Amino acid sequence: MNSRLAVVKVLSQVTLNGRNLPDAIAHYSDVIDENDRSFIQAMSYGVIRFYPRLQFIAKQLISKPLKTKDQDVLLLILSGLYQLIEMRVPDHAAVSETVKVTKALKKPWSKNLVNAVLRNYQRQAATINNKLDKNAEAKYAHPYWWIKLIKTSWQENDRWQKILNANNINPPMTLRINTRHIERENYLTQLKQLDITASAGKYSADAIYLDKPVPVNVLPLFNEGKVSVQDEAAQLAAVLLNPQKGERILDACAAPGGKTIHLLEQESDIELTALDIEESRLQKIQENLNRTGFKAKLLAANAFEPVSWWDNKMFDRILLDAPCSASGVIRRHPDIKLLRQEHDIAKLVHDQAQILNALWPLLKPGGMLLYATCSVIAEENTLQIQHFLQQQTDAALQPINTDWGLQQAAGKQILPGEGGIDGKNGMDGFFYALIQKQ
């Protein structure tokens, strides 16, 4: 399949069918030329990342809205604009190759339209760009409800603007190395010998940032299970929970298993149960266990209903990586901007509270529960924990004394890009609260 046509097909799956980007790209994997895969991925992620802005620009150039059945033509135009604005494709090639796709779409009538819109953008770019700052969705490349939600949580020091801008930066590829098997400096040396430029993480002793993403199969020790891909903020969970030898630990909502494996890397002599509601998602955890050589009990069950799966043996520690808006990882999953809806937030907050209250009785007195989300929304984080502490008289919030994150009324918040320099590297947005049972 022509690479630009493939991009339109992928974008259609996301914007019209509500499919997430990885699944949409995988859907066409059999008809995508392997040599085009990186281009298709970069284009698809880029168009979705800047979708509200590209839509605004297109509206300035299209005199009459396209019919619903012709949304593929609009997506083609957006992909052409993205090439002109963000990619290193020569302008003439971006225009001509995009126009050619109208034939593959079997809509020859749109050839002149697509050509005119892209040519007119080239002529009017300065004028149109001056209008971007006057439209919040275009300026920040987020739907308005997202902007309002993040602004409500982070008005102080205009942090909301920094969060929105950080969401639009390409995320780094971050590794977690098993330092029980190899020292970080040693691994950095191995990467350097392969001409892979990398640097040590600032907050996790196991973290390494790559200057440029590489296929995992070229990473030393990846296939042997001594290296994994995981954001630095996510790596802090296992350290905070601090598993001890012989303990019984629950990793709730565990898929895809990055934190599961890291817990076992911290202390392999534990009785670990990894729980997730979808059996298909447990397969990914099993793949990671097979690659790393660790063992854990996997359970496909609903965390809301322990009566259906719990064996009545208390846990020493519980990691609750709660389902959330994923507002802290939009830079990594830009389709969240479009797939998540405003009404989803209230349901997620309700579900988080239900899971917290359902799992709390499973924890031993003196035991620790680590509540984690990849969200920057107060209702899901500090307000959620404050409400929980008011309900549970035997719950005591523990201090998280670290040099990362912003101290909240309850818990600590990492904002997207924290620990990075000039927009490079840095962590995803994460929230952590550590609670002890009295």
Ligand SMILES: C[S@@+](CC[C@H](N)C(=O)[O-])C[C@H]1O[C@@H](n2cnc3c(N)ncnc32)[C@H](O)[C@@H]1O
Given for the second form:
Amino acid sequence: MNSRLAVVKVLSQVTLNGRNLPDAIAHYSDVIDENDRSFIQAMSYGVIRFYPRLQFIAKQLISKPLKTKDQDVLLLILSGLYQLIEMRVPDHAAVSETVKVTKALKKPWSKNLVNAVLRNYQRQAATINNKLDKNAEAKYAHPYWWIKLIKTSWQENDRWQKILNANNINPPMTLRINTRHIERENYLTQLKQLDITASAGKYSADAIYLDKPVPVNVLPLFNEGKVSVQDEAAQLAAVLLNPQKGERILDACAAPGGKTIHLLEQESDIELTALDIEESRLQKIQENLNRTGFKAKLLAANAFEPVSWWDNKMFDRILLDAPCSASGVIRRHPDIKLLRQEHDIAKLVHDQAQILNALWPLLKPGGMLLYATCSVIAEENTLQIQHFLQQQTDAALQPINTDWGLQQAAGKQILPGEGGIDGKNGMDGFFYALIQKQ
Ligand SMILES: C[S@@+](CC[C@H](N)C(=O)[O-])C[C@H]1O[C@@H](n2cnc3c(N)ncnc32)[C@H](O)[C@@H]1O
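Okay, that was the form predicted alone. Show me the form predicted in complex with the named molecule next.
Expanding to the full complex; the earlier chain stays at the top.
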């Protein structure tokens, strides 16, 4: 399939059928040429990332709104605009190759429209950019409700604007090295020998930032399970939970198992239970265990209802990497902007509270619970923990004394982009709160 046509198909799956981007791309994997895959991926992710802005621009240039049945033509126009604005495709090729797709869509009537809109954009770019600055959705490239929500949590120092901007920047590919097996410096040298430029992360002793993403199969020791792909902020969980030899540990929302494996890399001699409500996602944990050679007890179960799965033996430590809005990882999953709905947030906050309260009795006195989210929304984070501490009199918040993150009333918040090296993008947005049972 022509790559630009494939992009329109993928975008339709996301915007009309509510599929997420990886699933939408996988849906067409049989008809996509392997050589086109990264172009299709870059363009699909890019159009979704800037969707509210591109839609605003298209609106300025299309006199009569397109009918619902012609949304594919609108998506084609958005992808053409994206190429002109953000991609290093020569302008003439961006226009002519995009216009050609009207034939493949079997909508030859739209040829002149697509051509006119893209050419008019080239002529009117300065005027349109001026207007764009006055419309929040277009300026920040987020739906209005997302802007409002993030603004409510981060008024001070205009941090909300920095967060919105950071959400629109391509994230780095970050690795986690099993430093029990190989020293980070040594691995960096191996990468250098392969002409893969990279640097060490500042906060996780195991993190390496690649200058450019590469397929995992070219990474030394990946197949041997000594190297994994994981954002640096996510790598801080296992260090904070600090597993000790012989302990019983619960990873309560574990799939696909990134943090499960890191806990085992930190201390392999633990009795680890990895639980997730989605049975299909447990398969991912198993694949990660197989690749890395570790063992854990896997349970497909609901963390709300320990009575249905718990063996009545208390845990020394619990990691609760809670289901959340994922507002801290929008840069990696830009489809969240469109697929998440405003009313989802209250339900997530409710579920997080329920899981926290359900798991608390499973923790030994003296034991530690680490609450984590990849969110930047106060209700899911510091407010959630403050509320929990008010309810549980035997819960004591522990200080997190680190040089990363912003101290909150309860817990520590990493904002997206923090900790970048040489002006490059750093970590995902993450929240951590460490609580000890009295
Ligand atoms: C943020 S993800 C976990 C990521 C994982 N810890 C990692 O590092 O790879 C949250 C997970 O919680 C699971 N989940 C959601 N509700 C749950 C529940 N009630 N009980 C158990 N797992 C749940 C989801 O299926 C999802 O896999």
